[in-house]
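There is one chain below, alone, in structure tokens, taken in the form predicted on its own.
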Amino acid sequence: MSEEKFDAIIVGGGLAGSTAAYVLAGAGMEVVVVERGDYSGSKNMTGGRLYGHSLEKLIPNFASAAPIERKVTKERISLMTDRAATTLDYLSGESAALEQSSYVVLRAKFDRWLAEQAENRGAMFIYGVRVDDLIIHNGKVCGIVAGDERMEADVVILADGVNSLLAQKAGLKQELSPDQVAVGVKEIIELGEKQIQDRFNLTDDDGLAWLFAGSCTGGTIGGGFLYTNRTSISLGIVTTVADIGFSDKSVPAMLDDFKNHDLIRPLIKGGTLTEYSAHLVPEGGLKSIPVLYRDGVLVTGDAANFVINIGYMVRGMDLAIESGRLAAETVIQAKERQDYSANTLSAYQKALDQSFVLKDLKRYRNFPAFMENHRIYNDYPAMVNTLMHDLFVVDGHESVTLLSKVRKSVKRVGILRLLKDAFKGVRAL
């Protein structure tokens, strides 16, 4: 490694980290980015879905280029029990806006594609290599130290994930507790362009995001996806790390019954298993987001838990980009002023409070605690698909009224239970 000063000093080749070098690169600064893995992308695990709209900004009609696999044009919902499934299915009949688009994507290759970006801008990646610890002198960071190299910059950009270990030592973040975090469990499933538009009725690049909650994760808090990639579905699951006792199943557990369900074995028979990855969720929402600066040094994408999760959409991705983009501009400006000082990089928080990451936050900064409530994964899937069984199911016995079927559905929960839950889920929203 060089002994020489950089402007910046990136810790993270993901979107976050890969998003602030375009723009720093492409302002003619001098940054560099270490990333642990072997390339952008190889220790990304998520498999799922970019909203399009904060790199639309940066690189228009990037789809037309990037290594997106499918464009999402129907959405779909569904609460489970052990046997049965209530789907809610949604087909865009419009061509959606490209600042309204969203993709599925396969990190491994979409970071990597992002990073050459980055690179062709002039913006320098050094992989393979783990950043223990960061230079602090006097109180403001000065730069890191990998194994037994240091590098110096006049500012560093904290990008290394929702376990950031920097921010914990620069005295920004605290350890998540296990009610913030959330462990992923994923599985990527080859079945072939033809099996993936014929089993999930599409054509073309159209492209399925399903979203899933109840037996899938043994009634924990948490829930199941699964994306269409062009060849392949990455299918998983998520659930809190303070809930995982609540269940007698294992995560692994979990995950292979959600594949054995009547609703999900059809889809995936014959399929070939080419991918297993496990990783953490930030789940916490704004109250566990930690401080964003000090002297010399910024927090962005997971590592500053900018995640929203609202049951049916689940946002990281975009909000990643942004929160790169805006560290960036804000070095640009401390640059500028040659002051990388705290009350310089106050302007990273001014410009998260004014933009779409942490008005969507706040927004939604009840959400979490609602989704703790054990009868959304275990009661409500139960009374939905009970109400739908008596709906559908004629035997020979006398009928009743449409309302006496909703009655009895809504008795395994209680009127009273509902009408609070229905209640405190608007508030939430």
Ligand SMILES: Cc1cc2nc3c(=O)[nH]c(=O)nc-3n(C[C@H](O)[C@H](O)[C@H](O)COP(=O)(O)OP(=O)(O)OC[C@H]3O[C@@H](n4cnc5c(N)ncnc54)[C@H](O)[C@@H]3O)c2cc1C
Contents of the next structure:
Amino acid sequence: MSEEKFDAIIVGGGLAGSTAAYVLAGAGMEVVVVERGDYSGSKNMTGGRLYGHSLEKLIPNFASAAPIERKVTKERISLMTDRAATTLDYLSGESAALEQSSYVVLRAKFDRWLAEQAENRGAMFIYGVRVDDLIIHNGKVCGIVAGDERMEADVVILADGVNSLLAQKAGLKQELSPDQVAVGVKEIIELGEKQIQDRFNLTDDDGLAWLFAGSCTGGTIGGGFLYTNRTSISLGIVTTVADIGFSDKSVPAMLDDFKNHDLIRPLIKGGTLTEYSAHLVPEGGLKSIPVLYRDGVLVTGDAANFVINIGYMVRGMDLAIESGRLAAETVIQAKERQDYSANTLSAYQKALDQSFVLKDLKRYRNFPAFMENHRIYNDYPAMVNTLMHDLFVVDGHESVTLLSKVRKSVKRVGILRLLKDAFKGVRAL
Ligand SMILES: Cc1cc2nc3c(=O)[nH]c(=O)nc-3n(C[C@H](O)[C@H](O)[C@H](O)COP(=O)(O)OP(=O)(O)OC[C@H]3O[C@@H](n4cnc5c(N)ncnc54)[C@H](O)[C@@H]3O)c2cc1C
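The structure above corresponds to the form predicted on its own; please provide the structure of the form predicted in complex with the ligand.
The complete assembly is shown below, putting the previous chain first.
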């Protein structure tokens, strides 16, 4: 690595890092991104759905140039037991405005494209290098250490993802506790474009986002997902680390059982597994947000635990992009003042406070605690599926009223408990 001093060093070339690089390079700053993977996207994982609004602000109509897989036009949510499943299927029918659109993406292609946009503006990317430490002089972060090499900069942006050891080394972040982090495993199953369209009832570029709760995680806190790519599907589960030790199923076994469920098996029949990945997801919400800056350093994206999981919606990529942009804009202001002190960099906190990132994390601050209720993953899927069974089965015995059918299925949870949980859920949203 060069001995030269840069305006900014960014650690991590995922969405947060490449966005920050794009903005800084666009302002004419000398910026270098250090990424441990062989290329941007090589180490990055997601379920698949990018809410486009934050990138739209930066690169209008980006989807016309970026390697997106499909535009999400259909939504499904399923509550599953081992044998049954009840599914809510939603088709908007409206053509969404660009800032309201969301897309299925594969990170290996998408992150690479975004990094190229930053490179085209003059950002430098160094691949295959892991940053081990930060250079800190008199309490100010002044650069990075990788192996026996050092590189200096006025400011360092940490975009190194959920397990940011560097944010910990800078004293900004605590080690994640098991209840604040989930593990996700995902398979990409190649089916071909026609099979995708036929099996999921899609036309042209339309895409499906499908989330699952219940038996897909063996009743542990978490859920399953299926996103349609152009010629493949992304299928996986996410489960909280704190729960894994108490489950009698391993995470790979959960995914296998999910794939073998009667709801899923026919959809992936004949498909070829082309990729298997696993990754942590920060799920602690607002309470887990670390200190976001100190002299000479800022933290963005997953490194700052900027992820919102509210069951029917998982968002991290739009928050990574927005926080990368706001960090870069703060650095541009700091350069104008030639002052990279915590005092100047505190503008980042203010910008985040005024953005959807911290506003939404605040709005959903009680949701992580609500999600710790195991009835959501066990009793409620069973209750709904028992009710469905009773609604549709005709066996020659005298029919009972709808009310008695509802009463019977609610009985397994208890009406008071159900009302209490429903009230808590609505309040948390
Ligand atoms: C299973 C799963 C499903 C998800 N589903 C969704 C979804 O559908 N929609 C959504 O919006 N979000 C989803 N998320 C969350 C989303 O993927 C993340 O919020 C997003 O990837 C964060 O981007 P980032 O750039 O902050 O971090 P990352 O993408 O993790 O990038 C960090 C980068 O830093 C690099 N790095 C780390 N340490 C070092 C080091 N020491 N030196 C050099 N480089 C380093 C890594 O190699 C990596 O490239 C999901 C996450 C998972 C795991």
